[in-house]
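Just the one chain here, laid out as structure tokens, in the form predicted alone.
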Amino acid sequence: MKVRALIAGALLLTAGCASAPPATSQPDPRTVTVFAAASLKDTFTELGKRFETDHPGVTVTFNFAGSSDLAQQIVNGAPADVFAAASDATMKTVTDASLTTAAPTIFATNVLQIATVPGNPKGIAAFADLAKPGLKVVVCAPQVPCGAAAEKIEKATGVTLTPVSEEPDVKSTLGKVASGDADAGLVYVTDVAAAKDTVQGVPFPDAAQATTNYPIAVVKNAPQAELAASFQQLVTGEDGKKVLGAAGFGTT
């Protein structure tokens, strides 16, 4: 009886082992959280998809908004792995709080351009034209990088604008023009390019007096520090430069 019991037990053990599925190595699901300036939405979304392809099991989530708002969120403790700002000043808010793992890297530049409704019916040809009476102009709020750049150009040219609204980010400013709620707006050249035929761009030489730098850094105590560093490398590397350059950004 004891022999039979031992044999039966061995058979059951063998059957159990045979029915167990083979072990497979599956990538751990992880999420990289990137806080990025609104003007980076199209390019970073593309780079995020590429990063996910290169890192199976990893998801990249974005918080796109005005850089000043994002910087304040990070200072207030919002969980982020990477911060890409649209100005040195807004990045400084984070570095002054010692909330980056290393000094930020400049990965792109941008300049303002006048966006008008298609066809430019008001005949806007220069920055000074934005001060004409009766013209509905929208700009970014002064604390937002695109707004700070607009103010810098005003001071350099001596032209004072009287906007009908100051928007929280560059995408909102562009939206006012695209919807016809404004005759013109000051946005980045990359935003005009991305908007295609919904607006018309008017370059102006004075824009060069307020070139915007785009710094990027890994946030201190990032939940996914290693992946965050890899994402930064993608942005600052050759693949990132190609995507950013194709969108109209200057690359370093």
Partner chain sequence: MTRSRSHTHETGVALPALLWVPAGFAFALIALPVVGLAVRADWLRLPELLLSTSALDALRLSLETAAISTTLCILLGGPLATVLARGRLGGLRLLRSVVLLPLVLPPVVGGLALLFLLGRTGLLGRGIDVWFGVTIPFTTAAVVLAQTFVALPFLVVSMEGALRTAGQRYEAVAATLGASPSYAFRRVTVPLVLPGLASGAVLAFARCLGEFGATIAFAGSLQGTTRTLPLLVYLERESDVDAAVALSLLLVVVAVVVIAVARPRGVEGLR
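The form predicted in complex with its partner chain is what I need now, so please give it after the form predicted alone.
Next comes a single chain, given without company.
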């Protein structure tokens, strides 16, 4: 008797908690897992919260890391629902393994910007200024997307940089400028925006020579395929554009 009363009470309690949404076919809490490039951390966290508000009972969990690491994880069977990459090349790793349900959609673009120490004491105004002797410049290594973009701009402009370091990711490039150990670095415009006052951004027109695409796709055999598709819609829709645009991404 006591046990039965307890169970009844528990049922009542759960019913009370879940009373907000109308009874759906899947009453149990669901989790949609999003693998997203590290540079999307702030914007996707915000969009994730919005998604949870719009879909009561749904939790969005993120795995933010370098795109190539994430692609490797998905190819090796990680349980992802959505994959948002910071370059076409890393998304290709996943599409080549036929692990997306449809062709990826480009939802944002990013361009490089020069980051200098606050106040720009060396007076860097153009890309060519980075080649001045005595200037300590850091870039990403050509193996990673931000470094590939920097290399492309060097080729397009004919300006050859002699960096003091080629960092393995854009955050460590930014960090070397923010700490004051480098005079300038080449990072994404969104990184400068996210770094607030620790660095100063110097836009340059040649940056448009190397635009980086951000593709998104639903992963094949996603545990929550339906939710994954709605999350992709949120990102590519008006709400997504607004949030991404505010962070400095290009959305057209």
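No experiment lies behind these values; they were computed from the predicted model shown. Here, rigid core means the biggest group of C-alpha atoms that superpose within 1.5 Å across both forms. Positions refer to the first chain, counted from 1.
- The rigid parts of the chain swing between the two forms, and the hinge residue from T109, V164, T59, D181 is T109.
- Once the larger rigid part is held fixed by C-alpha superposition between the two forms, the smaller part shows a rotation of 15 degrees.
- Shown is the Cα shift of L135 between the two forms after rigid core superposition, which amounts to 5.8 Å.
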